[in-house]
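Form predicted on its own, single chain, as structure tokens, below.
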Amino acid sequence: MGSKTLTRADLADAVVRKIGLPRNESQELVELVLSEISVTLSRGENVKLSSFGSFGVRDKGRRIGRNPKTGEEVPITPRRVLIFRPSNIMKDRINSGLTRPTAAE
């Protein structure tokens, strides 16, 4: 697999090469859809992209955990996680064409 990550002046560059909007307007929608959705996700509202998948908030209450070196109990203190879950579409997308190595590769 590939180790290049997407980033916000990619997506600019993608909408400029398709759509053919300035660079400057083309950042500028990249940053009000990411803005949007962040604002969406903050006030614990999801977000579904049809075809890409939904993101969520989760409470996550307090609990109690371990130190995985000195094995001391740590208290865990209540939080908010985001989740993806991705559409069946995106999933698709993903393991088309994949052949997974063998044993004996």
Second form
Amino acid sequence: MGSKTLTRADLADAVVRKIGLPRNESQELVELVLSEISVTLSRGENVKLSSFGSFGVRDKGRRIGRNPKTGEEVPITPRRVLIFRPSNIMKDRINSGLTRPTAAE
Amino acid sequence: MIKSELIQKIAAANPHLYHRDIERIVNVIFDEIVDALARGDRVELRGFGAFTVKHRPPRQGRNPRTGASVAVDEKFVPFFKTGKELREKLNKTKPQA
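For comparison with the form predicted on its own, produce the structure of the form predicted together with the partner chain.
Now the full complex is given, and it begins with the chain already shown.
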């Protein structure tokens, strides 16, 4: 099982390699894709990317939490959280990549 | 917003690129993320979030209808943790309605 961490730079690299765009332009496009998704989500709108998955926004109401260390009750303010639901295609690709005993890295 | 609308927006900001190429670029980006996860790697996009894979070990499950016990194979599930910046952005506009 791999243990590398990919970053924006690796995604931009893939665009350079597979599309043949210059590096700086590829970096800008990766950034633009992420920021369009972020802006849409922060408007409260969901983002569905077929074959990848969907990002949804959920509103959570006020509730009482507890500081696990002190046992003290603290109010948790209403907030908006993001949920990601992977597509079946993504789940299948990950499982077929990892559950089969991978002989060599 | 669906993928075609995302592509549309990227295209509007990049009039010098062919629409078809924008489509390919967007697909390359998401495929690259899935490929990484399928290798067991993680993908960390600062400010946006991180995609990781969680391992669910094999377990003895039960058919809730019959009560029969069934073996459930191990599986790997993708997981997304929202980045700090995006989390704060989501909460900038008050969710109270």
